[in-house]
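Shown here is one chain on its own, the form predicted on its own, set out as structure tokens.
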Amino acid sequence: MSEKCSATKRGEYWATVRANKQIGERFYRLGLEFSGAGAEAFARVQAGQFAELDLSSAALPSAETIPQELVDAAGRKILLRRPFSFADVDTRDDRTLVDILYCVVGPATLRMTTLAAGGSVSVIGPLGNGFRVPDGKKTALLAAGGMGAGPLQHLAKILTADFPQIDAVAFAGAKTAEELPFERRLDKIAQQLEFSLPEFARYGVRSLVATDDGSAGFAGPVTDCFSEWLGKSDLAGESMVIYSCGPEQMLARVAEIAKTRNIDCQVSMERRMACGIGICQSCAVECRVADSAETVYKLCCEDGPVFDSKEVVF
């Protein structure tokens, strides 16, 4: 993964469902398998890129399993595809396997829970531009808020495999321990060694957890944990790069920290991306024009979702 993302041939492909595992009260990890042209296209996907899934024909789960707050919305027709990034990508012979981390928040993701092994789903992708690795960096800091953990897991894997000279540290936060989108956390000794999350530890990447209510790890916002860690570090700002994905308020704070410490920073923005290919114009992100007081609007799906943090107007 170089400074510029390598080109991928986007298109509509059919994927076979490998697994759809529940890992929390509302969190699932969907495994898909591509073959043929789809396998070739998704084998080269960048961390931070995404795909649009067609969930219009997926069935509803049984009535008793539908969360009460989604009962009224459950029956709505799903007209538009939904965007999802990748938590993992793996190539095996002529197949490409991808994992998608998702949370049940509405009628589409509710139906998504019924996708079963052996079934199939239409996928458009790979879409957008992912994270980039600038030359000369020695440390990568991965800051995730809530569901932003997915693409940063994928990035951790790529950094470990392709950039062994870079030391990576991940920071993952949520409001409570129950809202951390991970299967499990390691024991106290592992946490003291900064290996709190197996999803990052599997790549040899250190990780720290923060919860707003203090129910796990650092007590407070993940940005406070992140800032505190940086305050104790003697690393030079120009040797580091920050990658962040999560709620926009969190991204704004990460961008502010990066600017104060003169650290390169890339943020993955979230917008309603109805088409994913720049036609509907519904995912505008206000961005600064270099060496000017003017701003322009760029499309999250085409120009992003990953942007330089200095470019975004929060």
Given for the second form:
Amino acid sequence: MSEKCSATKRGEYWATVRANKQIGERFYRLGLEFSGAGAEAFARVQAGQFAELDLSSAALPSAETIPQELVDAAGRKILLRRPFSFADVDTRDDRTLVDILYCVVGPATLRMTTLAAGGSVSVIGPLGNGFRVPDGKKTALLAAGGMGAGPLQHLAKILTADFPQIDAVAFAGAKTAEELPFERRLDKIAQQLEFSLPEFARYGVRSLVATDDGSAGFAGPVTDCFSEWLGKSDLAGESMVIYSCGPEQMLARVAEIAKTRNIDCQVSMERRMACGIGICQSCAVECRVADSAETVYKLCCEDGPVFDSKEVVF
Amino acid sequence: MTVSRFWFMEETVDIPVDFAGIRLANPVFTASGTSGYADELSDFMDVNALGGLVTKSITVKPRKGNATPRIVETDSGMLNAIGWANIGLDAFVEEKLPALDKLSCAVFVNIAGETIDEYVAVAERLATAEAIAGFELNISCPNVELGGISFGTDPSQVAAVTSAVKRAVGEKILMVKLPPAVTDISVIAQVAVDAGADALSLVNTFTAMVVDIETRKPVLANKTGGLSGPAIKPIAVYLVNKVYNEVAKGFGIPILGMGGIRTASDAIEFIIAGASAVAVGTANFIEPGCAVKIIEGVKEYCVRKNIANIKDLVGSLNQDLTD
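Right, the form predicted on its own is done; let's see the coordinates for the form predicted together with the partner chain.
Below, the chain from earlier opens the complete complex, with every other chain and molecule after it.
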């Protein structure tokens, strides 16, 4: 992808809201449309790149729909933009359509739920570096925890379209079936590798589901499911590449598995960000320096958010 | 800029400012730590449209900065505790200075250190750099263990570091950035001016804390951070007015005013309160091109109010409280 996707010019663009669909208790899928320069800038976004949305002028939802633990924070005036990666990017004529998968976690994402079709939102992007496809890989393993499934759906699409020689398998986990950010109800899902998640199946990518409480698919952390699958596989480590996005603890475990089995692994990190454009230095990720015991802070926004897992100090 | 008032005429207005002996195209800067080394903002605005910019803090040696989380948003504001993460003096000279040399706006380098010698070392090395109009002396950063605000809150240290750096900067402008949370900011301002400051910049961020009530821990790894953004603007306007009246006006020392500026109206408030120029800080994170809009807005205001020279607006606070 690094070769196929030339760098696009980042900037501030206005997007029109196409849809903002609730797909779970806390999960939504926001569809945005860019035209003109914005359409050009976002047309070749790499999976794992992100954008900063200004949600400060979005309205609050009605009081009775605000989750109890967000009631106190809900009234807070939003100042900073919020970073989101993309679950899908599509071009139609001279427009670019993007989907953002998001979860209501605080006052800004709470307001985000009221963005309505036809409205507009200011977007800064595309930002950061996405997932890369190293030469010679035959199998891509996509390991998602919770909302990490978003950018990995975009990656599945790109792998299928641009790298037909690569076979991709997705692993998606959450604490419970309720917390899996997919449109289909998954509580009865089998613990078998099949085309069970439409979000991945539409690109011909098989998937396995895991829940910590066993309410859907594999009972246990998605990393155990992933590790078990690898244990049964007879694929050579160097023919595979792992892409992971999810909570940091999970990424750390994926990185460990990758190291043990000597598999290339890229992780998408998350940090609190103020600017997203390399200025504020807020989003530091501690990274190793080659052949040294020293570490440096790299920026999640500019050096990442996708890092080689060997580089990151978890 | 052109403003059409009548069908038969277009008025144009320039708003140049004299600032500590140099001529600025306009009174709008971007503030230290919010505009990087200029190149980061160039995708979003014409940096040359600015009156000036202040670089991120430079220290003699590169600094990693603090652990994360380094920021947290608050109501209409944010706390940061970056800890002077920067590439260090050598890399700054090699990698950043050549690009700054090409800018036509005034470039000020924010210098920081843990000891007076460290401040002086940065100033000495850059004193002859043509790219640089002057320095902003950071003696008010609340996020480092040594240096920063520990200098700025002690009048004898303010005098010592200001006079030492003043000797090192040669012909360049020395602007001292004041800490806002002191018993009397005018005392610190006066000491800085007496020690040779050519200009004052205020305010730096206010030391603040956010607590996670579930864990009962501070949210920031550094425990405290500096509060910036619209939340601090009225306090900053007050402090600029106070320092203007009590120190700067009498000595003819210009003030670079800042704290929560997002719009032209905000900038004009600071100028009326006594700032000769203003700096846009946190707003650069949200709307990276907003400084240009602010410049245009200040021009429009000058046209609307028939202000021929923006100098006439500086410190023009109307003290007449009758209607």
